[in-house]
Structures are given as structure tokens and as C-alpha cells.
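Single chain ahead, by itself, as C-alpha cells, in the form predicted on its own.
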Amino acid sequence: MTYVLHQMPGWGSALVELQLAWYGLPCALIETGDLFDSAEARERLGKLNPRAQIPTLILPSGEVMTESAAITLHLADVTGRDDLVPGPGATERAAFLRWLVFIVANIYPCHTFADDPSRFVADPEAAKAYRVRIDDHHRTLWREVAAVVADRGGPWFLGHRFSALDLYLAVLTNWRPGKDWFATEAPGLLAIGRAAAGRPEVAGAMKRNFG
């Protein structure tokens, strides 16, 4: 019954890697290549997934899984815990839904779309503005975020209660804007994300992915 990640040591397979360390699921972890560089390593994964994404994680059952958001609510519902996911009938419940999807939806594509622009814009010169656009709006996705944590007032995203959001301010902060960034315009959430990534359950997973 082991789980099987297809993953890169800080990349966004981190997500899934720190939520199965949390549950001490049992999990194999292969390393992809680099998939920006790596036609073959683009060719190999993109046999499980089309999109020759990760995190792309392989159940027990052997079906795919790929998205970050849709797996984290899998792994709850398999382990029967709420510990990272709230429950139906939490009063967390639909705060951690609409910043789980707003993270996946709106703040991760800015790195899909910046890490590496020419593949969606051609033009050298016009791929640069249209990477300071991205990280303008970027920044700016983040802010929002650390406006409604603040006025939440917990030393968690969700306020006092622990959750993935938490887990996912562990990675994301790692990511651009980078720290300085977060220390300055958004320390809140920069503290969030380092008490989340020094709790014991996933600081190997941490350690693993960020040294």
C-alpha cells in the first residue's frame, strides 16, 4: 500500500511530499530530472501525465493523481483525519476551500507561467514584460492573501486551527517573491510558513526538498 511521487527536491511535489510525511503514509520518491531542460524527462513523465506536471502521485490502487488541491483532499478523505483538511461541519471548512483553490488557482500559476516565459511568448524582448507583469501580479495576489490572514489574528492561516494551508506557506515561501520579499511586505505570512515547516512531522520532508 505505498504511494508513489514523482517529484523534484523543491518543487511544487513538495506540497504532496509534506502532507504524506504528516500522515506517515508510505511513499516511494522519484526523482523526475529537470522537466524545463529534459525532453526525455518531459517524455518519460508525460506518459502518467500528459502535462509532464508534478507533484504526480501514483496511489495504491495504481491510478494517477495529479494536482496539488485535489490530492490534498484525497489524502484526508483516505485517512479518515481532519487534522490538515477541515471537516464538513468545521466553521473552517469554507475558508480552507476558497484559499486552497485561490492558492492553485491563481497564486501557482504565476510561477507556471513565469519560470519559464518563452514557452508561452516567443518574442525575447516581449517575454521579458511579460514576466515583470506576472511577478507585479504576483506580489500582488500575495498581498491579498496577508491582509485576510492578518485580520484573522491566529499564529495559523485558517487563525488558531493548523491546516495544509499552512503546510503549503512552507513551500510557497521558499518560492519568488523569495524571502526577503515575504520578510518585508509579508512577514506573516513568512512566519507562518517557518513554524509550519519546523513541525516535527514534516521537518524531514523539509530538510529534503529546502536543506
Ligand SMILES: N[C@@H](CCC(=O)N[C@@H](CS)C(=O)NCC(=O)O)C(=O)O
Given for the second form:
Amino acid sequence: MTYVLHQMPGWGSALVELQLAWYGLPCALIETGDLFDSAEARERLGKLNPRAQIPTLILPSGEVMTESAAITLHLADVTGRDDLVPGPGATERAAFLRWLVFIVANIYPCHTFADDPSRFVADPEAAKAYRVRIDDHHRTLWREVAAVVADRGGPWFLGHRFSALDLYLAVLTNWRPGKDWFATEAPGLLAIGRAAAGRPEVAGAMKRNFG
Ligand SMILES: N[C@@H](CCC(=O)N[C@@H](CS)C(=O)NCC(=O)O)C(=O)O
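The form predicted together with the ligand is what I need now, so please give it after the form predicted on its own.
Starting with the chain above, the whole complex follows.
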């Protein structure tokens, strides 16, 4: 009944590693190698996930799952728990689904398309300008999230109720636009990310990923 997580410390696989740790699900970790620098790593992972992205999770049934949001919903289903994903009857359910999808559909692609701009824009000067535009858009998206989270009143993303969104913040506030930017422009999000990272259920997985 062991899950197998293809991962790199500090990358998006941390989103799933934290949740597996939270639920206490048994998990083997396989390091993929750098999917940007190594054609061999991409080819190896590509046999399981044609996108060659992580998280790539092999379920105990052997089924391959990708997409962190789908995995988030699936793990809540199989554990029958609602401590990370508000259940269908919960008042926070709609907001949870909205912001989970917002993060993976709007914010995560800013990494996908700008981590290595040369994948999408061949001319080096044009690639630099493209990266500036995406980074700008990326900051705008986080400001929108910060405003919504501030309105909800804390102490967590959804308000009083802790959820997987707080674990997303624990991971994503380590990435672009960077800790310093979050500290000045979105300190509420950084504070939630830090508080979530300190929860004992995930502290070990956070340390393994982010030191
Ligand atoms: N939509 C996916 C995005 C996964 C993703 O972009 N992962 C990054 C790591 S943080 C990756 O594997 N990048 C390598 C690549 O795009 O080639 C999810 O939500 O899980």
C-alpha cells in the first residue's frame, strides 16, 4: 500500500510529499534528477508522465497520477478525511476549490512558462523581455490572492479553517517572486506559509525539501 513519489527536494513534488506526510501515508521517494538540465531525467520520467513534470505519484494500485490539485482531492477521497480538503457540505468548500484551481491554473504556469523562457522564446533578448512580462503577471496574481486572503480574516488562507491551501503557501512562498517580495508585498501569505510549514505533521517533510 505504498505510494511512490517521483520528486526533487524543493520542487512541486513537495506539495504532495507534505500531504502524504500529513495523512501518514507510506511513501517511497524517487529523485528524478534535474528536469530542466538533464535530457536523461526527462526521458526517464517521461515514460511515466509524458509531461516529465513532478509531482508524479504512483498510487498503490499502480495508477500514475499527476497534477497536484487532482492529487490533493484524491488523497482526501482515499483517506476519507476532510482536514485538508473541506468536504462537500462545508461552507469553505467553494472557496477551497476556487483557490486551489486558481493557484494551479494561473500561478503555477508562471513557473512552467518562465522557469526556462528559452523553451518558448528562441531569441535571447526577446526571452528576457518575455520573462519580465511573466514575472510581472505572476506578482499581480499573488497580489490578488493576498487581497482575498486578507479579506477572509485569517489565521489561515480560508479564514479559521486550516486546509491544503496553507500547505500550498508553505511551498510556494519559497519560489519566485521570492521571500523578500512576499515579506514586503504579501506578508500575510508569507506568515500563513511559515505557520503551515511549522505544523508538526509536515515539519520533517518541509525540512527535507527546504532545509
Ligand atoms: N500542473 C502541474 C505542474 C507541475 C510542474 O510544473 N512541476 C515542475 C516542478 S515545480 C516541473 O516538473 N517542471 C519541469 C518541466 O516543466 O519540465 C501540477 O500542478 O502538478
